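This document starts with one chain, in the form predicted on its own, laid out as structure tokens.
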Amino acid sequence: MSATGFRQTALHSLVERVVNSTPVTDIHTHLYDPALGGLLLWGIDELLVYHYLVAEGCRCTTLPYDQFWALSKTEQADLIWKELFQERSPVSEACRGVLTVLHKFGLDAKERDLPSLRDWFSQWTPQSFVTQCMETAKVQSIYMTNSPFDDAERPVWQAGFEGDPRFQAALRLDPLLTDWPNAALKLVGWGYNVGEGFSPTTFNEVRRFLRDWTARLNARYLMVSLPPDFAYPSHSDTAELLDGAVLPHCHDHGLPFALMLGVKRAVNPSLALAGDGVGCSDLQALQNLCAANPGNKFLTTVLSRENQHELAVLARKFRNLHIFGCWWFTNIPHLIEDITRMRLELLGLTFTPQHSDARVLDQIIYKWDHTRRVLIKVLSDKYADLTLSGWEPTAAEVERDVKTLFGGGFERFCAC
């Protein structure tokens, strides 16, 4: 082997060791502190009825949607297991993810024995399973998605509980920003003096609501998912509330505002949660937000592949914009690799390449395992390019860079 080939092999081994051993901060999930009880989903049946697999499984059967939803969760899981793992090879990323989880737990999926898999999962308590999953995935901190408008979640926060310090809160505002008339009625019922229209009093009361819930959750950032046609500035309720309440609140409290752009809700309502789609967003709105609010910090991910390049270019222009993750339909290895390479080449290390978006606790195992595999490949190539330019990174520098990508850069952006 040539000296160059030896150095590149050694460099790849170094990157592989560092990436596989560095703990990650998962900056956006739909998971919950175990203290929130049944809101935390985990186990084999929850993995199988995850909405990615529901959408895929329903393509393989003529069973009417309403009949599928009338089945018990166990029966739904049985159907998906039969259609996607027994009748067909489980080659999709969502199916592969289930297999990766089972493999990491030392379970033999080759036996195709779903009842025995259920027996294994039944031995765990939620708290012990959280630790098992986080240690297996090498995840040190999990950011939740927390909505005061969720009738199952709100009372638990109001009653108070001793939280698990590994779980951090993020205050989600979708009902407030996308359905103001109904949100306003709820706010009135909770003692906030808002009107259907907008006025200084209404904005002040919305800000009081945000202060109350930011403090109650100890929220680390605020967030919303918005459709492709979101426009800013505009006379929409969303834009009015952003200017009148949300952005001033974030500015005053030093909190980032996260925008997840490009989701089309319920393109097939019969699929319920699995029925959402994707659209190409007009990122002029994001450009305008960053330019008009230089004292605010924005976290952003986009759902459409077609928006990725423009988003990366915007992040070059606005240091108050931190882009993150390969969200939802872009969270497949082919696109993760393509998007991450582009971001590294345009932004260096000033972004967060991934978040799990996990809805089922077990998913953090496969989402981070698959992402680490991609990052090893991409970073090895990038460092090899540097060696050809006369620059050889040290082990300490590689460790520093990976810590930055695995949450360090996000934490610094939130704190600055």
The other form holds:
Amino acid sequence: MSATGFRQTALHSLVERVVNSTPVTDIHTHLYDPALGGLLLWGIDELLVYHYLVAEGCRCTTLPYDQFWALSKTEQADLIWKELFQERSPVSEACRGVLTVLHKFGLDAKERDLPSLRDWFSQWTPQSFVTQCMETAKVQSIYMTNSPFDDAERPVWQAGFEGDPRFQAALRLDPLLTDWPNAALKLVGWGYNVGEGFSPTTFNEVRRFLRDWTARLNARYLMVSLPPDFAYPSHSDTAELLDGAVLPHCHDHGLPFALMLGVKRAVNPSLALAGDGVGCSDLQALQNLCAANPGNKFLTTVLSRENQHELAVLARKFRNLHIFGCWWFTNIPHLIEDITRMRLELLGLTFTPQHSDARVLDQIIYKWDHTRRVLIKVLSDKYADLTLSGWEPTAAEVERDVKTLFGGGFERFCAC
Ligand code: FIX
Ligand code: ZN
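Rather than the form predicted on its own that you just supplied, could I have the structure of the form predicted together with ligand FIX?
Full complex below, order starting with the chain above.
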């Protein structure tokens, strides 16, 4: 082997070791502290009825949607298992994810024996399973998505509980920012003196609501997902509430505001959570937000593949913008590789390549395993390019860089 070839193989092994062993901070999930009880989903049936698989499974059957939803969870899981794992090979990313989880637990899915898989999962308690999954996935910290508008979640926070320090809260504001008339009614019911029209009193009361919930959750950031037609500035309720309440609140508390852009909700309502789609966003809105609010910090991910390049260029222009993750339909190896290469080449290490978006605890295992595999490839290539330019990273430098990508950069952005 030539000296260059030898150096590059050694570099690849170094990157592989570091990427596989560095713990990750998972900055956006739909997982919950086990203290929130049944909200934390886990186990084989939850894995199989994940909405990514529901969408794929429903393509393979003629069963009417309402009859699918009338089935019990076990029956839905049976149907998805039959359609996606037994009657055809499970090549999609979401199917492969289930197999990676089983494989990492040492379970043999080759037997195609769903009842025995169920038996294995039934031995766990949620608390011990959290530790098992976090250790297997090498995830050190999990950011939740917490909504005061969720009737199951709100009372638990109001009653108070001792939280698991591995879980951090993020305050989700979709109902407030995308459905103001209904949110206003709820706020009135909870004792906030808001009117449907915007006035200084209404904005002050919304800010009081945000203060109360930021404190109650100890929220690390606030967040919203928005449709492709989000515009800013504008006279929409969303833009008015951002200017009148959300951005001043984030500014005063030094908290980032996370925007997840480009989701078209309920493209097919019969599919429930599986029925959301994607559209290309006008990122002029994000440019305007970053420019008009230099004292605010924005975390952003975009759902549309077509928006990825523009987003990365925008992040070069605004240091109050930190981009993160390959969200949902972009969380497939082919796009993770493409998007991560582009971000590294345009932004260096000043972004957070991935979040899991896990809804079922076990999924952190596959989402991070699959991402780590892609990162090893992409980072090895980037360091190899540097060696050809006469620069050789030390092991300590590679470790530093990977820590930055796996949550260190995000934490610095939040703290600054
Ligand atoms: O808005 C979001 O946070 C999305 O991630 C979810 O709504 C979506 O259902 C999801 O699970 C994507 O991965
Ligand atoms: Zn999400």
